[in-house]
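Below, in structure tokens: the form predicted on its own, a single chain.
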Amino acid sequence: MSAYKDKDARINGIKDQIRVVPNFPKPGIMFQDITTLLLKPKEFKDTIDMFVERYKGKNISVVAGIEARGFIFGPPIALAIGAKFVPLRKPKKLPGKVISEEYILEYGRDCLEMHVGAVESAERALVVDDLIATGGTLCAAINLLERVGAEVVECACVIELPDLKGRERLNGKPLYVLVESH
């Protein structure tokens, strides 16, 4: 499901303030800047307020929000909907007893980790990031939560790079997106 295929006014607002920055990390590399999006009060409102429209009466009790620019969307939507956020941080960033998930990259290995106990069973979860490209990370995400118990009910990205076929990696697990990048 995407937003973009339901004509909302409010999506090429959005789109038009992220920026592609060619070559970035690395050559080949286009990568979809959000910090422009953040610059314009509006568009990132209208960012949020899709995404609470979207998840407000669904009994979403966890917004778990990937490491870094899930911090940014996870934690409006999370108090919007009357949820608890969950950052899902990379190894050796939050302190105390955590639950770990390794995934394998395009160029290597990474891990998400979560507190122990954050997170209960049968409680139903959102997965928020910026973006999807190959999935890995939200995968990742996914079997994390799963693990503890929850129900993982949807993942939201603002972005979608189609062509990296990330979607097809969730193993029909819904994913919700504002915009395509091509």
Given for the second form:
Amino acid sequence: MSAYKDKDARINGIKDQIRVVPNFPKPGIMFQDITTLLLKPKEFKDTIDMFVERYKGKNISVVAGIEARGFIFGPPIALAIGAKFVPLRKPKKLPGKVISEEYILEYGRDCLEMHVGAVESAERALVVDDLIATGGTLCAAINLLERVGAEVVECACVIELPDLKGRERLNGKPLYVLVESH
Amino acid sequence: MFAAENGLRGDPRLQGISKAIRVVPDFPIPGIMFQDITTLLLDHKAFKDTVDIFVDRYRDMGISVVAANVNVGIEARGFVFGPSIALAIGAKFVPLRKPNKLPGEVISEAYVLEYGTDRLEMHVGAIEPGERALVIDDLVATGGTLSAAVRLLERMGAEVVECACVVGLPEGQRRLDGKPLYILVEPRLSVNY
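Having seen the form predicted on its own, please provide the structure of the form predicted together with the partner chain.
What follows is the whole complex; the chain from before opens it.
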């Protein structure tokens, strides 16, 4: 599902504030920079409001955010809908006991971790990140939550790169995005 | 200054916030009693109270920029609090990051680690001269990363109104390079989870 298809009046304003930086972090990549969106209080608030309107009152008790830009959008959503915020981090950052999920990168592997005990079985969870590309990190996030018995209700991202087909890599979980970029 | 000495004496929210912080001994190295704020984030009321206390303090100070360190150093998690505060007071949120994370043109500032140095970066053009800024972090220990954040903002012409942290050492700095430092709670000294 994509908000831009619903033609919400706020979408164009949000999309206009996202800066594209060519050849970052390496040649050929058109980087979707959300830091410019964060400089615009109205459009940043609209972004959060759109997610909050969708998820409030749906009995979601966990918002899991993926390091690092998921930590910018996740907590405000969690606070507004009355849920916990659970950071999902690269290895060795979380101080307590963790579970780890490995995932494949273009070259090599990486790992996402979550604190043991942060999420309880049968909790309804949302996964938040700024952007979905190939879906590898989101898939790892879904796996972490499902391994502790949570139900992942949806993945929510500001931006989707649909040409990379990440939407198909989410174990059948629905994906909601505000804007897409080709 | 501590919140309890500055208008919030006896405020029950402070106790709830303190209790929600987990102490993890010997992380990242032996001898450190790590103040883990992730447990605070699991407690919706305590997390909301934390943000509300900062918002109440800063709402009417004409602040247009909230800056926070994004994963700089082992202790810097100000970005979990910063955006929510920025949204509530109608300010911009500016992330300050380790080198090579921000995609646009940046300015950078060195800060000292126990062994060696690292750098903190901010996007050029994120703030304009004369803007009033708040720097937020979860914990202040030596103040090294906070000081670097202040220098970055001042180099771009901002006026840093205050630095704010959830946790800070009682015998530590009350001011950071001449800037007021506002702290909610002291570190917990013993294991509580």
